[in-house]
Amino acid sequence: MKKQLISMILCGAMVAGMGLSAFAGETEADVLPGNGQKIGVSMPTKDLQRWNQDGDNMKKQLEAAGYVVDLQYASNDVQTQLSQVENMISSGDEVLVIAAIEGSSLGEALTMAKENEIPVFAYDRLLMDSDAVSYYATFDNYMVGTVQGNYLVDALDLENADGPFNLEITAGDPGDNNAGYFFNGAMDVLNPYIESGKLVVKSGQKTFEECATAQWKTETAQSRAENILSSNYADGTNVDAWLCSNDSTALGVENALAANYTGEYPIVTGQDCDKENVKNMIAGKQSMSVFKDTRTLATQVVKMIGQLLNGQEVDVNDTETYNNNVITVPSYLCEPVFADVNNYKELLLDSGYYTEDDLK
């Protein structure tokens, strides 16, 4: 598979400053038309805003390209998703696009897909422990973490400031393969400062296992943050920065800070630019969120499906990184950018991702 080095879609940056009509025009130009083939799209849950947007964008773009779309949400229940995917196969879906609840949970369905010669696209979360995965489309997940880590380095001026600064960490779901990439990317940036003593994790919780948040739940992140605050910062000691891997966990931390914290407000990271988090960003309760434009990822997947079904070479730009314990899956990585109070209008409003009313 040829490794494409040019024309990577820059998520967020690509659409910044463009109208939505320009974005839609690029979709129409790039996507190969379908002929009524049925595409199964399995999303993990409707509980998180981003998956609703992913599902909606995928359905709209696939239908615009001439496909019939079988879109289902699994309510964050592994068995439900397994049954839904098996039903998609039984009902004649010709391609599967799966954003897994747990990357290793769909082995039976993937085996069934392979037996029926149905291509499988892992969407934003790598499907693990199977040779039935045809392609993986996602954002550069390690880069997401490095963007968050570098933001903290710059915001705290760690290269020049004396410190020490207090840091706490909230990571993602152990069942989501991406969560480790997010965590490792950020910690590879921050660990030198932790080792030198310029960053201090007062809770002592620095490993992924200690910092993980099952199913990315806001309530779980909030409960853990409340325990950290009551145990280490009840005397008014400042938390200078809180690394949160995504917006649902960041929201939990922000809720805990609002209820239990008396020091100076910390720098808080996030990911996904969920509406409530962007509102918090505008209000000064969250510092940044990594922007992953779901329209762009959907566009790329629709394009790849068209290429596959029309017997063309499928665009990938990474053939080395994403090993699922059985095979290294050919991947297309979009590049993330961050939004903060200084650029959110350009990235989120001018591009048509949100309207002003969405953020009121």
Ligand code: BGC
Contents of the next structure:
Amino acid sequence: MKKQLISMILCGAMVAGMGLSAFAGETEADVLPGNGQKIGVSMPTKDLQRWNQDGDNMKKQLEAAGYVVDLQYASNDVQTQLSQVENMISSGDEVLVIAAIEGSSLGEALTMAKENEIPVFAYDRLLMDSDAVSYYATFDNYMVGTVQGNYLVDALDLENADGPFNLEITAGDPGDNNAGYFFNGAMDVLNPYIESGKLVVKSGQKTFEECATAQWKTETAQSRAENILSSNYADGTNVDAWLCSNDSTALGVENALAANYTGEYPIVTGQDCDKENVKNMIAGKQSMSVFKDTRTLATQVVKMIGQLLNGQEVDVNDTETYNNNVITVPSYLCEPVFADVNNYKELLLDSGYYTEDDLK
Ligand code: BGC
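Take the protein just shown as the form predicted on its own and give its structure as the form predicted together with beta-D-glucopyranose.
Starting with the chain above, the whole complex follows.
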């Protein structure tokens, strides 16, 4: 069988200043050629940078492999996504790749896919409460949180410093199964320091529910951060660190800090390396982000689709973690990569992810 080689995976970990390894190496993905099959790709929204990149990469790579692509964005509206996916099925798409707005809201469409024997790939976000999910490809979501938590431990030198340090927390969308993993990954690292009193959450908001941000919206994160700042830090008290689960929420916190805060600027975490956040990283307003190279994930999914359609064994590396309340979905987890002002050039510019102009 003719194999087309697309080798561009940077599934390795570039971890600077954290005692973790540098590039773990490049992996090559063997992508089997398609035969003009139509693949439905359902993305949640065009509002956030990463999903535009995910959609573009999937389209580009699927087309390069010989598939026809039916790419649709759902404007963060669950009903829109549901009907888009149903239309994909009725218009003859042979495989579905879905990044859900809300993991548990696509049940009817997934049942329809199963009845029509259409394989479904959950893309980045797990599809919940359904046995119609064939595979899941994502970045290791718990590890994203661990990287963020460890970064705060190192940056505040929590092992050695006396503290106490003030911490606030901004988490993700409760409708997105990933958000809990990010939160738990970070809080499993940070909770011992909260329990010992080295970290103090002055707002008192420490549970996922209290810290969550519906639909990951920057504006929602910003107004919650403004409330926290005016209620707890208006007298000039420092907030030393702000754990933000991703870049869109970090941006909200950074906007709130710019508007309402007079203390020393905190350490702020993020995820995705969105352009605005990388600019903020360069400007000293965000300390780190977690880089999830969307090209890597797209390559992996295209590879898995090729294997499935050719009756080969599908490449997974986790068959235990991602239970969607009905089945445990065989998964492929890519490794997230730590990014900060010291390594962003190598990671984002040298790899061709961004151009210098993108970051101006
Ligand atoms: C993704 C993150 C992203 C967030 C908001 C999550 O499901 O894994 O990378 O920041 O959604 O779009």
